[in-house]
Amino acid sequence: MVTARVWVLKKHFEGFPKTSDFELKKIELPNLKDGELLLESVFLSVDPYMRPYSQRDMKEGDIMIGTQVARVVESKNPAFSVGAFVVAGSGWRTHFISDGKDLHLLPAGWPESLSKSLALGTVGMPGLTAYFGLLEVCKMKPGDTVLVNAAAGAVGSVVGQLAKIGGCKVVGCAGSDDKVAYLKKIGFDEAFNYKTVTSLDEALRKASPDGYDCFFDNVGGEFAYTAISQMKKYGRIAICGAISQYNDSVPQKGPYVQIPMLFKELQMEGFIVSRWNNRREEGLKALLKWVVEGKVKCHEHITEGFENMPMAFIGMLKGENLGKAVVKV
């Protein structure tokens, strides 16, 4: 009999999440049936989507949603051998039982020298979000000027690097000078700290006086409106997230985007990466290749200890992470 530790949503978040909104529990797991396997989490992901999705999809007392890299410790399923590593979406748990249907083995050719935690970041869902958001929503092409906010995060840092691979000029913004230095280190043409500029409008204009062809928006709110006003005619905008609004108790009002959208004939589209689940293998293969070749650099913010999941989640929402926020069990 295996005892799993799990984090449950004790109380729905009101405004910014607090550690008291979570509760750590223990669950006794049953013995395996034929076709099942027992897994232990090795790395767990904390991501911005967990904030709005918990409100939409969860009840108080449910195990927190999320993804992990897990190792097979016992198997009665011939498709998965003991010792294999998989990506699973089984929430905040140290151990769990699966029938294997929703598990993904790490991409073929994963080098031993590469941390398996990257399957939660650059070579995982955030990387795929950047890949398909740029190619399919922004329809990026060589010579474009691409703007990305939250650019030092798990998605934004990949967006900028993929745009450079695609022959674009890339402008990024982030919330600290250290993050701005990191963006320049990984190849962004222009980067600035949105918290210290006197005028966001002027900073965007200075970074690209001619405006922007593509805008990859992770933030929403006032930033998005200011950026939309500086788009070139027929520009394309991918709405990936709205982290500036996730913790608002009262919904933000305006400003409104219709006039710049109309006069510039812009395209704006929201997307969720699961739309391209049938092309998952294509995206992961490309991302892994670029990482191995050194064309895409990875940075992780790793928190040690399953007991620190809530702290890691809250810190990520506050922007304390550089790159992908991961918890190592």
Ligand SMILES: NC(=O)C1=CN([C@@H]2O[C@H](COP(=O)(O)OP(=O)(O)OC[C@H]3O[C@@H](n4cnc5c(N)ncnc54)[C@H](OP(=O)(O)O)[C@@H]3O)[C@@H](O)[C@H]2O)C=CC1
The other form holds:
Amino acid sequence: MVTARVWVLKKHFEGFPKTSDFELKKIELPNLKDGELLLESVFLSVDPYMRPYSQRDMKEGDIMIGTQVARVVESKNPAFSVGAFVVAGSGWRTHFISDGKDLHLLPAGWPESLSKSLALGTVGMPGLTAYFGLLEVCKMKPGDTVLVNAAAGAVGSVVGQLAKIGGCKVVGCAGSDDKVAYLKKIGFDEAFNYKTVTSLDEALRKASPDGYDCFFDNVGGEFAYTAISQMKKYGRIAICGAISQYNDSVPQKGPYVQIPMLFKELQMEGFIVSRWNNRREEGLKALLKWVVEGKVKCHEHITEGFENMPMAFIGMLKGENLGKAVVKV
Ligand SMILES: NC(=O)C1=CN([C@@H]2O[C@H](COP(=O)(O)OP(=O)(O)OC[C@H]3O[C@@H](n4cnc5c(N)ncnc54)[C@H](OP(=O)(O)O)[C@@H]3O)[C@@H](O)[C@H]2O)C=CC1
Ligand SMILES: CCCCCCC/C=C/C=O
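Next up, can you give the form predicted in complex with this ligand of this protein, since the form predicted on its own came first?
Entire complex below, previous chain first.
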């Protein structure tokens, strides 16, 4: 008999999540039936979507949603051998039983020397978000100037590097000087700390006096309005996230984007990465190749200990992470 530890949403978040909104519980797992396997989480992801999706899809008492890299510890399913690593979406649990249907083996050719945690970040869902958002929504082309916010995070850091590979000029902003230094190190042409500039409008203008062809928006709110006002004619805006609004109890009011959208004839499109689930393999193969070749650099913010999941999640929402926020069990 295996005992799993799980984190439960004890109380729906009101405003910014608190550690008291979560509860750690134990669950006895039954013995395996034919076709099933027992998995042990090795790395778990904490992601911004957990904040809005918990509100939309969960009830109090549910196990927190989320993905993990897990190791097969026992198998009665011939498709998965003991010791194999998979990406699963089984929520905040140390151990779980699966029938194998929604498990993904790591992409073929994953080098032994590469941490498997990257399957939750650059070579996982956030990397795919950057890849499809840039190619399919921003429709970036060589010579474009691309702006990305939350640029030192899991998605943003890949956006900037892929845009450089694609022959673009890249401007990024992030919430600390260390993050800005990191962006410059990984090849961003311009980067600034949005928390310390005296005027966001001036900082954006200084970074690209001619304006922006593409805006990959992870943040929303007032930042997005200011950036949209500096788009070039026919610019493309990918609404990837709105993290500055996820913790609002009362929806933010304007300023509104219709005037720049109209007179600059802009295109703005929201997207969810799962739209391209049928091209997952293509995206992961490309991302893994760039990582192995050293063309895309990865940074992770690793929190040790399953017991620290809520703290890691809250820390990520506060901006404590450089690169992908991951918990190592
Ligand atoms: N559409 C889709 O399919 C997907 C969308 N997303 C979205 O992409 C965005 C980035 O996600 P991800 O890369 O995983 O997370 P990150 O690794 O970027 O972590 C979140 C970061 O957001 C920044 N942040 C937090 N609050 C604010 C705020 N009020 N204003 C500006 N920045 C803030 C912080 O960085 P800083 O220090 O710079 O403030 C923090 O580090 C999120 O909005 C997320 O919801 C992610 C995956 C898929
Ligand atoms: C259980 C995995 C769900 C992943 C969906 C990610 C979409 C993110 C949207 C905004 O952050």
